Amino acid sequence: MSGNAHGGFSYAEMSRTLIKDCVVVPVTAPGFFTGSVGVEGGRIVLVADNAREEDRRRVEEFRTAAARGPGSCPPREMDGRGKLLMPGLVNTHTHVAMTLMRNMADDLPLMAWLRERVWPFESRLTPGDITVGARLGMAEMLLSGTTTLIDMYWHEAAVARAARETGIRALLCPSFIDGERMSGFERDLDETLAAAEGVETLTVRPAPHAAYSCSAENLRRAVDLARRHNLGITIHVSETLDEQRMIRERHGCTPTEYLRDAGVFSVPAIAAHCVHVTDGDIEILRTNGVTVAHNPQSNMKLASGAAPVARMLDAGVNVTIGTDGASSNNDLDMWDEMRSASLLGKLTAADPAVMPAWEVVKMATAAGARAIGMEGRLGIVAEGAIADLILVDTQKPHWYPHNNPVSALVYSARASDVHTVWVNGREVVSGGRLTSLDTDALMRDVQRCVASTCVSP
């Protein structure tokens, strides 16, 4: 397994690998254990608990089984102990090429971040430049373990490109807002739709931008779109009191009803923020399948609010967890984002037994493999899933004592305790450094292209 600065991700088999002795936090269940995983192929052939007999007797078969036939060889093993490992983590809303913006707009109301300093820098991006944010973005999310993104932005052609460079799983969202951007929407789409094609770890869906910057004509272009390709719908909702306030003086309802008489939730969909919502709006979301995606330091940084996740959870909606993008929060670390979602939802619902540790690792993998269709296969650890993994450093003064490893992952863990990564069965961490790019070159070209490039007038 190799990689180079540009040069992409080598997509060489990986042999079989054996993980033993560490605390296992599989999320099919409250809990944990120490035990042993197995991967193969790109999924996990064995899930063994060291408690059970016959979980230690799998274990021996599957180290010497490889032996048996001709020219074959034992698997590499791996020693978990001080170690934990859990699914990788799915980031479902952030725009990763906005790391370019990271620390350069801060410190304004939403709309003004949005007109006076985000649209007018990004209007000089070309597609290399988005590439290479989005290359440090993915190089940031792979080292702090999150193996999935959701990525809404334009010109995601170049973002698949990054993508495939740094073997992370994505869903690619193009976006548009009514106007210029939106001529070029149906090309995106179609470049991206290419770019992913035959890339198991990339798929597509388009993103409207929200209810305030996309006309209902628009909207229901995008949701044509998306049955004609079977995809789904990625969008940003009731973000601000702003944005409620626009749509009801436009269209007499709220964001949430505007966009689901668009039809915009005909098709699956992601509902980013969903920070100002009613009981009626939860409902809406809840029988329709939408997904919401929580960003709680992104709400907080903009003082957009603070979305009622609990309400939505006790609804049954799918809540999961993003970072939104690094001009906005202003980093893509999914642990911080955890922590964040836990705290704010006991602080906003007044109630320290809500959005419990177990409740927020759950929103943070399985949720989110169920947001892109990928339930059951995707974030979690158990045979035939996917062999999206982390492996987390537990030998650390803020780890002591081991009292609870779930707790620990959403109160105490850190970005950079993850020590090993796993994208569909493959090592793109390794002892915390990356395979697939040579990290001091990417953060020269990305200073370059801010210095010369993206600041040009």
Contents of the next structure:
2 protein chains.
Amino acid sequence: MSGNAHGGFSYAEMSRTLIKDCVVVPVTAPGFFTGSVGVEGGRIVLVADNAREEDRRRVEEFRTAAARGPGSCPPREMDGRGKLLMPGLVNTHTHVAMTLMRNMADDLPLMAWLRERVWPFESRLTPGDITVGARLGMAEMLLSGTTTLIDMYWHEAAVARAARETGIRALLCPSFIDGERMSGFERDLDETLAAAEGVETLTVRPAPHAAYSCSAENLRRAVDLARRHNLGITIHVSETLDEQRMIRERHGCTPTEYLRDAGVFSVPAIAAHCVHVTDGDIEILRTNGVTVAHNPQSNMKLASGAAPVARMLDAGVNVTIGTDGASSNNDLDMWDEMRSASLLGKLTAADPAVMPAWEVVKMATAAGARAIGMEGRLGIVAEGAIADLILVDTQKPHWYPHNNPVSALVYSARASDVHTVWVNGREVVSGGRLTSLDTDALMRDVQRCVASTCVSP
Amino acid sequence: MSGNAHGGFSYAEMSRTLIKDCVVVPVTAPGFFTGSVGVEGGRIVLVADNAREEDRRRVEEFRTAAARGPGSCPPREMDGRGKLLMPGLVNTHTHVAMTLMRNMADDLPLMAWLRERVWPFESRLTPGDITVGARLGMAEMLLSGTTTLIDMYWHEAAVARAARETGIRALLCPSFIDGERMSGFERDLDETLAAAEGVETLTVRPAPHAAYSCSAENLRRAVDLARRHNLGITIHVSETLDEQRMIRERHGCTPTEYLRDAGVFSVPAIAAHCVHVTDGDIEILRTNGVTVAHNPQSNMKLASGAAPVARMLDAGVNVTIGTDGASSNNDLDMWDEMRSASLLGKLTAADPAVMPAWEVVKMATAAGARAIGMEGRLGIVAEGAIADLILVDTQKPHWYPHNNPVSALVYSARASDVHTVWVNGREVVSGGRLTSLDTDALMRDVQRCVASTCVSP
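Take the protein just shown as the form predicted alone and give its structure as the form predicted in complex with another copy of the chain.
Zooming out: every chain and molecule, the one shown earlier first.
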């Protein structure tokens, strides 16, 4: 393990690397090929298909230091045989510090769960606790191949700290609701912007909580702040039927219409959930270029409903995948979430041909990159793209026989198959182990933290 | 690895073992405790709660050879700290050799999937292929903590061979449909009975395929055979709306009513799927003591529908969990299946409080044991019960913080957390590796087998 746990990564770790003879799922187009991929200085500089002679020649050039000019050394070579290389997964909706509440309160009616467990626990959390919970969730995500998260919570500067330590890419979204938390929001946003300043892997967006918890005035304030800092907005939209009913009673429209009228979609926006949306809502999401963060497992576990994902995709909405927080999931496992997205999508549409594996892999990678304004630069294996990559071990019984690897990624792969993970070219997981944090020490920290803040069941 | 790959296990491996200071989920009652469990000669002989002084004394007695009389040696001791001990999982519905078709044909309409992919592939399978596919599926199941499977296919004697080699417990169900396959069925049944003869871990049941594929005459023939050999029946029931409609048109009743009238439920029966069942059907299942094998992921992937599991449980039906075959899942992972059962159950009932973790763990263990007539003797951690046990590693980020371990088993545990597995007291998985088969050689065998039988996409 690195001794550099709290200072972030040094440049020395971003050396030239050649991953040879792996199955590559590039996501730039359907399908896969056997090839080799070269990384240098945080970027993908070579994507070669073994079947093409010209590509094989370029691999040889990359291998020989001479071709790189004086002072250049040969790349580190990794044997990719029996492994699959693809873009890192993008988890577009979570509350990472809620890992502290994992398996603490399950199988309860929604309001009992919130009032008796979630809110009392959250009211005791300090920024230090949030950093510990964020470290835990980020460790879990990196180990399972998630290289980017979109996080919505309070004290996001404390989350930024954990992201810098672990090396994960993050869009940090300080959240607010009307009333007491509103006062701290602007300070929270400023602190988060300061914490992310100069860190290439961190960006920030204000996150009004939801249509039912934020007044039109406060929504407009958040949009103004977003515009002033040239940022987007992240928000919960139409998670439950209750929300739908409440907004209809208060404002005579759907939550999506209400948010549009408050200007929320006039900046780049990510709408989490969108379980109960009308055809008109879907049209609003599409025409405003709003990204939907679909959270199938959380929606099932809380019995919120099943989002009409196949319809939204058909309409041309950018639909992505999120795990939501670990208190309603109870893990941050994007493999599980991809599988659930496909299976629930087929069930909901009553059609086994919708949500095919290829589409779901794209939702969890390239579409997630588009959500954070990095379309074409992230979430793909292509020359010039950012090296957020994962290498997956396919030499396991549940991967056999080796038929279609894209199907395998959605229908039989597991989080534990992730072998090596790079974020911005940095190797943050190596042979299934974190390079940045001592996970044993982290688990002890977490247990100590919960013992002092936990609300006994 | 053992050099004993084809001869089954020797008695020497069934030595006295004491698993110390683990979290025990006994399934005999809700909850868990920290304790120690002793195994000897295939049976659980000691279940001790560390909180009880009397139990701590009994552990000391078990440890000291003197207490066992002359010739007895001290047990092998395993440190269970950071681990969880529970009954092995019971997969009550699969077609294990279909692992050969994993990731071969996905995201297709049902009839195209069957006619263009599944049936042409199956028509080429030899008994030798079926043994290879069964070895693969059993390796996957044992490594992920499934200690019993209920298998329905043709050439079940070839499946029996793989079960003897791998050491898994199996209920083997030779299947038939009207027409050509009917002729081979009785021979298949006889061969399977012969293959299971004298093997404590193997039992047999005839398996008419379904109401829509078997005439009342053939169903009665299967029931007569079952009765003659003192066996039960396994059958698919009400998997799709098409089936429901077809039986309604042909016979003017539901599939469940049709099967009852044909006498299928007059012997112990396992009904796989039961997606589309009426209140009357549920009453028939309950009064006849029929076990339901619920296959949530297969039902979602094929867009068959969502079984009314909470209603069936409420009515007192014995509902268990199965993965179905790997061509419609695409893995044999009971952890995934438990999670899907709970989440889909909550969504279907529109109630987050139904299908609590504890109920789901019971469905995957004790209820499965009841399905095969072993209630109270299997699927629980209790003195006198059969030692089908699994030890799960909880020292991983996705298990932290350590809150309710029963919730963790359903909502955050993974197949890859399974550390050690015993079937009938034999250690068949040790430190995450199979003791009976060389998995690398097995994966090569599988790829060769598929290359020669596979229907190219």
